[in-house]
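Take a look at this single chain, the form predicted on its own, given in structure tokens.
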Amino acid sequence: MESVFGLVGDGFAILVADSSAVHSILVHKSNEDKVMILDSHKLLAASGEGGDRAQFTEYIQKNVALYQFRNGIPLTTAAAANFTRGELATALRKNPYFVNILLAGYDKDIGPSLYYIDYIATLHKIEKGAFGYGSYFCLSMMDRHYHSGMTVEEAVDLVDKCIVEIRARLVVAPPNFVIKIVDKDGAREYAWRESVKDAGLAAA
């Protein structure tokens, strides 16, 4: 029951993901961070099979860092999105990854941007988007309440509305969500929305 969504506001982009690691009927953990900081001004949120998600997102992160190390300049958000899309397209014809991605970034001369990349290597630049079962509710909430030029406070309020709707409407709803933001000051964690905390293994 994964839920990943994001939107672009006035001078920033925000990404949100549930933090449940689930296999079949088992919840393995509820603090899995599915929003990766690609570099100083890029975020990548992914949903899909756990192994594919971890392997592919780490592969993209390391290659983005390698490009900057070799050339002395970072990839733009558009370039990183196109590179990610190209790698998914190549893998699609060999050993496909079942991974859906929202990639957000901030470029000095362009501002914030958000890209939608699905598991069959479709790439679109968007202002709001979602993946997973939570998208059934997030997309309708964002259609109703989203507008261009939103402030951080308005965007976080909309994010909270989406989380409340997911928790209320999904049969097996993820309890915890991580919120990250990217703007001119960089990519960073903004907040967690938790209703369940991992207690760890009980002592024998």
Given for the second form:
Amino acid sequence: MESVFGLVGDGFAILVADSSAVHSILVHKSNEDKVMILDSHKLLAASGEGGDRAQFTEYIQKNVALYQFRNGIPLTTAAAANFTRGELATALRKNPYFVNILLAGYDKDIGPSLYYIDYIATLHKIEKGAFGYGSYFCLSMMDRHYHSGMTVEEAVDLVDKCIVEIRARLVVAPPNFVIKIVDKDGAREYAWRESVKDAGLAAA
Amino acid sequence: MSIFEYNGSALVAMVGKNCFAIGSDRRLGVQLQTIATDFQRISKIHDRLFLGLSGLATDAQTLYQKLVFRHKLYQLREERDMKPETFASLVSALLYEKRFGPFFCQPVIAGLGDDDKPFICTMDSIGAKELAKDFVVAGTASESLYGACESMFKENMEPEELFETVSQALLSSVDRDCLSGWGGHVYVVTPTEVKERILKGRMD
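Next up, the form predicted together with the partner chain. The previous block was the form predicted on its own.
Now the full complex is given, and it begins with the chain already shown.
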């Protein structure tokens, strides 16, 4: 099952997701990027049913872009989070999306923020959060080691601790993870943590 | 597990002498897992009217947004705030509209009516109002809360004593319920001021 987690540090927010695309016992690919760059200063990490994940997150991304085109200014992280929750809530009693979301962003006057939005559209602003089976290990690791105002090095160190824990303790542990960061300079990929590289055609 | 017990909640409202107190727990959980310990269950509608929503968090958030919307429209048309009794009828009507596909929430409404007379009521998820002269409770810890409030309640308590009573009833009740707790949030409202206090209880 998919693991997604994230935390807020000093002037930045970090999101981590595993990168396995799985159907029952088959791993389709192990370098799937589940952390979407929503706009220049927002990240959206999603876990859940494959088709819903891709469809819903792209829908949010395009609507966030549309707002910026129409109004000339980007949405704040809180506004984007509330918009996402609204879409999930409206669909909930008609055609629900089975997607759990962590939305991280950086706003100029507010700083970094992280929002927890689960698939039934519960929204909450948090400092650290996680979804999936990995959450049982990540949340405890973060409860122990997290403090507010962590530096990037400290935060990545904590992220690595969580990844080590997932790999050690989860029976069907995902091998690879992607780490993305958002701060005043924007949202970008920070690193991959790969223990299994996709062989590709060259190997054959 | 019942859908009402998915997130966990505890709410209590009590009447005092020309004042009322409304308290809630602070846990947001997903069944056995705790997501946050600073969740706001009580919202201010206007200076003399507070609404607490227990049950499924997503429905509580949706219902709150709908009610604020309706109250703001009322304020624009009537150029005054809604009376607590009127607001309770509004909540009841909104809930019964969804009779065969309800919001999984149990609201607790507390306000100061005409002549600063305190008004409290609760209702079930389809809007059956329960008016009370002394106290009302809701949430996963409601059974414990009934017992605690019944034994601790006295008529015509002053604000300070009322705060103590509500706090003790709330904390001792949530300690017996695994799905609610992680502190408390109590508002004591008199005709002149609103005092908001955070309680520290057993953090587990």
